[in-house]
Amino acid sequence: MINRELRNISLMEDIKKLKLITAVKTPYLPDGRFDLEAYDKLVHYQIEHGVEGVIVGGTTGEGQLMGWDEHIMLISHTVNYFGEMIKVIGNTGSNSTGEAMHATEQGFAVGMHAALHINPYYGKTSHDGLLLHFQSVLSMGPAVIYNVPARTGQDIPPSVIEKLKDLPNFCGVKECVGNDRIKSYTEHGIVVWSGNDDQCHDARWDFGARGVISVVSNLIPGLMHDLMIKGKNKKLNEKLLPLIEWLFAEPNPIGLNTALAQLGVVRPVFRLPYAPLNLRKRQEFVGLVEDIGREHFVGTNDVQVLSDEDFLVLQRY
């Protein structure tokens, strides 16, 4: 067996063990470029509080607003600075199979440990097309398949996953359909991560999920580590649900971007089409931080409401 195949097998086994993966936020400078200093501090917070992997340039990280040169650069930067401390999973999926393969090739060339692949969106395809698409991208290296019909407009059905599960580079599924689907997969020996923060506690402890690929862990990585690692804890889960509900009151990553700015972890800079939450929601967040405890959140600054004028919303970047 060639060295590349041996390396892929080792990486796959490592990826399959991860219980807490953060879909990490990408911060911006006022001119729209990446704020790598803020990004590095955010990733450090994740590592220090027990997060085991990061998704780079996913929906939460606004990969959809990046050019591929930015995208691959951020994956490379993350690998170079943190690749020995945390598993780096690059979102190199696309609705174009050719584009996904090219980006995935580049991602592995700069050292990412695995890829995240979504099903083709908007220009949806048939189930046969889904199968061929995933077979193509899986040929390139370890990958997690991401099913989020609310965003893509198309479910990846179990019949497709069943045909992919024995392929050499298939690591598992990030599943957003719900815990019944998760239970079905785990009963068939498929590694699956919950893609829903509000369901992940039950997914992990009652339905067999390996863990979660989380948005809220950007904010409270230590508490999410406890939720995924330290055993069933319904009290903690219930304590966090109001924050999670607030976070997803508008489409992700609007709430997260607003919250991290209020915590002083990132600059209050948005790339359109995303815009900050309104003043009432920003005030609500201050109360949620106080209820949970500022010490559990990333950063060291006091949480602030911020005024509308504090935010910079960029049309071009």
Given for the second form:
Protein chains: 4
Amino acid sequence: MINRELRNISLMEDIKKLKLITAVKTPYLPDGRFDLEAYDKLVHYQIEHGVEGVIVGGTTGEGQLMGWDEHIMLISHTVNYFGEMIKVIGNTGSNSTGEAMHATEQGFAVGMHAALHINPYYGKTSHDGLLLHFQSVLSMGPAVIYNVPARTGQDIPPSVIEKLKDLPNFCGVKECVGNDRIKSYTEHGIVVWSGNDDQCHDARWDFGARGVISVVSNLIPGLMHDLMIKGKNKKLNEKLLPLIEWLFAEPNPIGLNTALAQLGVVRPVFRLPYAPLNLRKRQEFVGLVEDIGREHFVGTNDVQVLSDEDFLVLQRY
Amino acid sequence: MINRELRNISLMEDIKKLKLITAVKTPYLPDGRFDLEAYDKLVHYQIEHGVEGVIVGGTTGEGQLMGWDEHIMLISHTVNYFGEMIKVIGNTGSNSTGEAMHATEQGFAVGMHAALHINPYYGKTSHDGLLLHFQSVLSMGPAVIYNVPARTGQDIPPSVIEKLKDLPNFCGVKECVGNDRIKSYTEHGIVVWSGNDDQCHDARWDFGARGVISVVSNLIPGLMHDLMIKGKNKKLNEKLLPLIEWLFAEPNPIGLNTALAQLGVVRPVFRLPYAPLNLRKRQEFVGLVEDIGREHFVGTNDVQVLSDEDFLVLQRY
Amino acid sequence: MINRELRNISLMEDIKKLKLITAVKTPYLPDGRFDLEAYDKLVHYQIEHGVEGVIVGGTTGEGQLMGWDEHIMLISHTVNYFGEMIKVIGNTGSNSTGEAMHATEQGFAVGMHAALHINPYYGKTSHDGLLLHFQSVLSMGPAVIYNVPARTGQDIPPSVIEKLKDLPNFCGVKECVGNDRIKSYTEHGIVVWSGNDDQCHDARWDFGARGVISVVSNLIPGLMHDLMIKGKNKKLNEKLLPLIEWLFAEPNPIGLNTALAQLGVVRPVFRLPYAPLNLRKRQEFVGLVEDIGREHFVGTNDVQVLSDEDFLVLQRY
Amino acid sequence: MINRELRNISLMEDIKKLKLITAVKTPYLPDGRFDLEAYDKLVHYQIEHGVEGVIVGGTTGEGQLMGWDEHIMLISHTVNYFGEMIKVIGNTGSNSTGEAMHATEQGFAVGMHAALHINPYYGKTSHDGLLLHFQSVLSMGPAVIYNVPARTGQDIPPSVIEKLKDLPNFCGVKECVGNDRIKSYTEHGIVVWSGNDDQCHDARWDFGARGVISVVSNLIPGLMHDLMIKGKNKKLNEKLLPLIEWLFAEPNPIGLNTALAQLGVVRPVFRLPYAPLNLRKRQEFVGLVEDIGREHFVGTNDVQVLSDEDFLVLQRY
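Would you generate the structure of this protein in the form predicted together with a further copy of the same chain, following the form predicted on its own above?
Now the complete complex, all chains and molecules, led by this one.
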């Protein structure tokens, strides 16, 4: 029962050191509930291959399709079963400050190590509103701020980050705007993770980023570990780019969901509005796996091309 | 107990005729609950001044800051007390198909006349996903599709609308992309409402729009009735543009909330992430009211400049 | 927009006059959602045969198996479609004062005419606690207090009712303890409804009860109308007693659910923990219908004996 | 990642061995949220003084006044911070099978060691229904069945327990009916915990009970450890009876809440329908503490008599 403030400071230092964080996929059972058995195997594989942290219920993990009760349950489950082996960052952000407060409070109560906080997407707000929103949620525990204007419809400008960076629980920024923005932040002592797999190698080795919060690491955590931790490796980066490009042909996590199903590590079950990639894309994936090497990918089954009939796409969940 | 399908067809015809629809503001009590007394007065004033429909819990009404239970309660309340005088369109859309299905089902069960359906903002999806999402929710009852890429991060392209327009419950589109897009739709027989107050006069009289789903009509429903129903009126339109510009200086509904508080028709209570406009802007508003004439605005109190201390900004609600 | 206090007083007078109120059954679809089409027919039949009020989501209607959102939705639906023909009393009571406050507030917001309030079952409390609980919920609108110690584990004693009876929104008591208790209340000017179908005739004609809140009236509203409104009728009462006895052989609404399924007016779908009556009992029911006359029962299909396989018993809903 | 079935068998054996389990109090902040700091101290004190398990969100812990999300959060929190030191039994039972399934699934997902399952109180059901209910929830993980007819309105008869006892996850029964019932169960090899503090000494040493699920152990865990584990001790038992009698003068946890507030270990905050014991009773408590010895009670502050004004009694939470 150590002092909470001390605990937070210690957690912040741990969070700031992370170089490879996976925005982990949430697998489903045929009735739409979480497939925790498949999830546990995914997380376990991440840990075995050098991933240092996970984002639970991020956009990749489809937090936007979860009720808060199942979202907090998944954070809690992850802390309980893996919290001593990997840092657990719960995506308890929301475009509603009230919801974000409630979820973040619950997330810390169940032991998550840090929160990921998005700016209020869709509803948007003024810069005054942004500051009040982030001040409210940062009061609760260590937090990473997440900027992805292509999703939120609103950039968090450097002027706002500048005001947040000295708040007690501010760990850093997951930034998707690009490496120039990253560079300007890191030059001012702000910890930044790239939110773009295709730019993360350069971000890390040339622009000062601490690391990456990655989607592709769901598939190839070991190679991403090499890329982000073992040192600059342009050749490896180039080798991975076609896979990354494939992965983001449609809004994430459509590609990832399709890939993991074809690798046989999750059931081919989608919660709408996500639907599988088309057959041509599904066929391409097999070639990409062969180029990189099946042994670098999660799971042990042969990669296969699933047919339209293999997929279950759920309206209600 | 008439046949549901017949009822829907009849509702669709009624919805398609609406020219002036207000995305109505949701007022709050100091503890963050809905102020239904103030709400009822607002809706009543709308009806008295020629508004034909309301969007309940839209982005203007801060549906994104409501729990679904209070959101459905507000739709139901509006149907019960005003449903015979005005068309009630519930914003039961969501970026989660499961949530949208659940909310839309409940909305129709409590008697709403139509649903407003947004594409999956923030999470986004593929065109296949868009179609499956809209097909799912359109199966439940009359619906208006809402396109606002500046909020959602993703345009609903004409190719998708083209596929939706012949589905049974499709009423039309609330379009914010601009009047050229509107023109191309209306030329193909699609009913369109402008989602931009500053463009709605031209949209209606020059580009074929059926009408507007308006924010500014919360303040001046009578003038908006003149503008949209009485005939082309460039002079009036120009007179209103400064107010409209002021209203959208910050993301909506920040301006509207501030204005209604200064007009004395709602308590100066904000749910974060929304915060009041700054003092300079609040002072400007008084001038705008004077230019247009206090008598055209909702409420009977003198317009006043509120001080920072007058506002209550809530983190939890 | 009449004054709320005046509205409540007017509603109270209307509620106090009701002689025949049905605690209406909630029918289900095979996936466990409400079957609103069957529900509407049930309520419609009630109205046609002289029932004056319905309890929505009572113990008979399985409010205890509903989420609050669907519970409020059902109240709202009933108000919207039938509120001008029948009084709608929502069972917004709870053993949690917080939940009861929330649900009752929502119930009145969607237009219910009165609330039914149980004492805190299972958790129980002191007499001080009972008073504070009822004072809290009575502050919101017209209410009937419900006493059924065989379910709650705790009698609401006359000493507590004595203190409640002069509170603004107190309409009366649904009392299941027996006709002597009813007599003592009615002699003191308290409006009482019998909660026991087998005692309601005597309660009404010999012990001063205003009427009944009935289960059996789901099946035979017309005969219950005769029994409670047309005058003392011992012969009819005796004729109905075997049916009533059959109905309560197992905890209500097990018998009612089974009966309505065999009459072909609801699907044979149960939400656990309720399960159908056994085959022997199901066979008995056919004889009871024949004795009383099929024409007096709800629905138009022949009554049939369903087999075990005909029933769907749901764990999750 | 060991096999779930094996894990359950191992947990069952651990659960069956527990002799002293506390139904732990949930403390509140002035706004009604959980006071986790006070809770952690309470649980810590329990562990230090020999308690082997806790029931989280039982009737004593006021699970009936919790939303399921905060209920699961509290179970999860307890597992995370204390799960290696004490067995965590979540009260995920409900009178709704659907709710019990959902909550129990979540409880096991967040790592609770066993569930406590009540029969469907208030709604009640047939014996067939009881069996189907318990079979449904027992399928999910180790469970203790809880029988307390004075709260539920319905006894779980030995004939039902007889059918449950060979199901895979059946650990035993928390029985409140009395020591004769306990004796008959233990003679048939069923593990039983007494649910009555005043009978638990005899239950344990004369009637075969494995131990107790206790309320008074919140206050005096060390003495209860002596009573239940160190051997038969009639003298100690008699010494504690006046305190136990005081504790249950009003429905539990009214006495416990009052006592803990006066001992200075929880804030004097009540969620309605619970209200503090009256002043006379509060004064009596000080004498009881002196008789037994302040040093045996939880906390370090002097015991005091709180005045009516010291208590905060909340309607909404």
